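Take a look at this single chain, the form predicted on its own, given in structure tokens.
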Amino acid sequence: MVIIMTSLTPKELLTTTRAVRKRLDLEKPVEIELVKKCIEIAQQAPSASNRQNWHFLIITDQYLKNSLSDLFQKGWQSYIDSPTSVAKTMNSDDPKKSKTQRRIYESAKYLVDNLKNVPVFVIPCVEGRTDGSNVSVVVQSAIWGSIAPAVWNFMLAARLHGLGTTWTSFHLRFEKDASELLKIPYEKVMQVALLPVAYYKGSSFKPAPRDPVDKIIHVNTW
């Protein structure tokens, strides 16, 4: 297999890497070994104490697909009737604001009703679980500072490689059914995402818009 690699600067692949719902090509195959080069490459980011304790689940079965999508609307149902879910802000006073937030929901809801169509799924894992109740912070730092870095590695090195993909966690409500139906032992390895992978349509991706950064900055104090 040949690996093909788009040519973009630094900073153009850590400025336009973008969240891809719509824009997934859901009928171009994605070849398995394309993704193994993007989790050695999520290989390489820094985890804690270097143990290196994260795992990759690669789904392509369509049955595991499909059971995987059942779980996702059904985490997508109970967080939409939430309050805080993003459906309760499209009628914001801010016609902006309300513009922005109905395309997110209508990108959101266009995966959740494509999902099982997506070629490949990629589901991170982490040794170690953070929702116990007597986890303290150092030890939620430690393992999600040792599988967050890895999985933006992943995403990044997949925008290298024309495949899009984006960060999502609705199935996550229904973890424990997940872990079985994967066969995942669930006491000891924590799921973190269900990442759709596929070849993106179009080739433009720009920057998305934010508030000025000295909004967010604090120096020496809050």
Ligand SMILES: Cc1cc2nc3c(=O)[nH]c(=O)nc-3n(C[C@H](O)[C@H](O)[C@H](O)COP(=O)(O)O)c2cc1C
Contents of the next structure:
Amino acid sequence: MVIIMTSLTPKELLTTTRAVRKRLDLEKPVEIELVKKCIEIAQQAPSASNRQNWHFLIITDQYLKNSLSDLFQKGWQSYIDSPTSVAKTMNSDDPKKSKTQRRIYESAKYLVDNLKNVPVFVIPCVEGRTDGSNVSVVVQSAIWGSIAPAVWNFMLAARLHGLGTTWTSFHLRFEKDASELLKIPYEKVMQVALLPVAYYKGSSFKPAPRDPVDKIIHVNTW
Ligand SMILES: Cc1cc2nc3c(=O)[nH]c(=O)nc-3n(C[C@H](O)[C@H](O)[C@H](O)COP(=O)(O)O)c2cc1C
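Switching conditions: you have the form predicted on its own, so give me the form predicted together with the ligand.
Complete assembly follows, chain above in first position.
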């Protein structure tokens, strides 16, 4: 039976939908029907020219989950040494920031080590690719802008139904391998994320620390 958690206010939903990793319940099965319901909600997102050129792979097969987890692990290894890695910001001058970044590192590593045991993976895809040369900003915006809101809608819907998710991208370093494995037509369709999906343990998620809003607002001119 599908249970909808109606006790969240819209503001709570929007401010407490977190990247859930350590609190994913790896023991409790997730009903495919529930995942489909969340995808139906994802479909209410906007898309450029209303093309709705999105696809969602639901993966429950253990062999496929193991293979994707191996790619995820390899992706983590190459990410962690890269300049943009969270590991590079764990020792900043700001102790609060360092603490937050260390927590994210540990949480991300936990997911790497436990991914194959997550009940369901969802891989959102979009028709079109942005990694070729000469893809204009307009086209890039149309492609990514037509899938990112749908993914976030999915994550919000999942939270409403008691499911935790995290937007992850480590496996995309080996996207072609993953496409072959999943029979996705790589030349025409781009994977954008891998969302581990499981019931979350406990229900108390809080708003996250963020930079002061004035740091990012520019009124009229930059
Ligand atoms: C585009 C994108 C890629 C991400 N890739 C990963 C990833 O590969 N692995 C992971 O554990 N988290 C990943 N995250 C989750 C972020 O680490 C997380 O959103 C961020 O630390 C803020 O935490 P919060 O969502 O709980 O506020 C990604 C998030 C985004 C938006």
